[in-house]
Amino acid sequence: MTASKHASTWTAPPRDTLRVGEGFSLADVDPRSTPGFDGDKQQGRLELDAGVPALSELQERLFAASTQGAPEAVLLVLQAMDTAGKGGIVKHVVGSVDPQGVHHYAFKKPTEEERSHDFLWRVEPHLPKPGQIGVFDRSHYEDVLIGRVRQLAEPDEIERRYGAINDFEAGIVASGTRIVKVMLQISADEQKERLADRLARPDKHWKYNPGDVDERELWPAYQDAYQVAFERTSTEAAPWFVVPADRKWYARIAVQRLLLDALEDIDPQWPAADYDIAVEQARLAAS
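Form predicted in complex with another copy of the chain: give me this chain's structure on its own.
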């Protein structure tokens, strides 16, 4: 028995079109584009809805398999400039599966204790356990992104981190966790509109902070830092995917598709009974 696949309207799979490979240039990504998907917003919504049952069943299978010792898990790493839509991915894509099987963790500015350790020290405890879909809302990549842009560490240390990340992720993958690394790429203009919207709406004021404009002024430096991070850490074991995100609906179906691909690759199976079914049926009937 394999998981049902819904009829997809993709013309080319995001795992191919969005993958960061040889010669990738972030500057060439059009944030308003919808690679591999010819439909509009309305068709995007249908696509998202159509993916829900499959994602939900695959997650349940993954969880079920883990109860009998299967080591597989999935880790979704989300990185982006502010307002790019990480939260919307969590709510509308990850939010469609059973919360029992999800481990979500938002990485904030490191605490003093965290800063006293190696930058990967605080990451380990939040890795998904077998059977879980883990979500990193920001991640260890902050330490080579804001870390690089704002020179929060020595250049040598920043250099060291790319290799350390690759080793760390290789270990995670070897232990059975598929890592899906996603960068949501919005345009500076789109960000401006979204920040203006936050400032215009009382129910969004809490999502804005003045530091957002400070970071915005470092836009080119961040784009450079992402480009370097992609070149150094888009590995065979854990490749990066850059998802155009000016259209929220596209970003959501693309990430949903990447998660579905990861789960379909694992192809988790319902565990066989480790007890005698007939015996148990008789015991139950007599109870």
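Residue numbers count along the first chain shown, from 1. Superpose the two forms; the largest set of C-alphas matching within 1.5 Å is the rigid core. The structure presented is a predicted model; accordingly, all values stated were derived computationally and were not measured. Compared with the form predicted alone:
Let's see the other form, the form predicted alone, since the form predicted in complex with another copy of the chain is already up.
Partners and other molecules omitted; one chain follows.
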């Protein structure tokens, strides 16, 4: 049992309440809701703090086990409309563990070289190695989201990509990596407020992108693209979880809990010493 087994205000696990299953409709998700959590912002902060020791220990055990050949890793995929809080998840959830065991990569617009290959070519080099928690800030899903909305590829090619993603992810899981795919669902009104805040604060101007307003005009098309992506790629091996994100504190504790569940399922063990402990104790005492 890990330190995560503390008293909390979760009434149902996020892995159940937030999982995309048959009949899921993104339009039915209330971005301000807090599914499975019967608490307020203050209780959410306490929950986040309480989860840190367990997450840190499990991450260290995962890394330690890999030094003796254990193949397991975790990949957290974060997708969302702009301002939904991906950076906050990275900082406040993943940032609470030893950075030596984390591989974070933010996918940007493909380079000319990347466009000359299949869309998954640029993803594989950034997959987490055994013992690591990998984080994709945006991911290969951009190629079926913006690719679909902006018509950057033919419809037949977009359809092919869904199948290619499923095969790719199945291979990743078979190699020992748990995939936690999270879409942070923010409302258009909340996004507007967050963008306005960026414009009002000089220390936030660097985070503002004029293109965000252009993307807002395509909001319904993006919602449709996400819905199709969920229907095509939420699999048993790598399901999607849709996290309401208007309340940043809730999104953070939900993702933290999803990571804890993935690591607890792996249950990494401290590796046994490959030397004689008694002999080394005697040698140390005599030194």
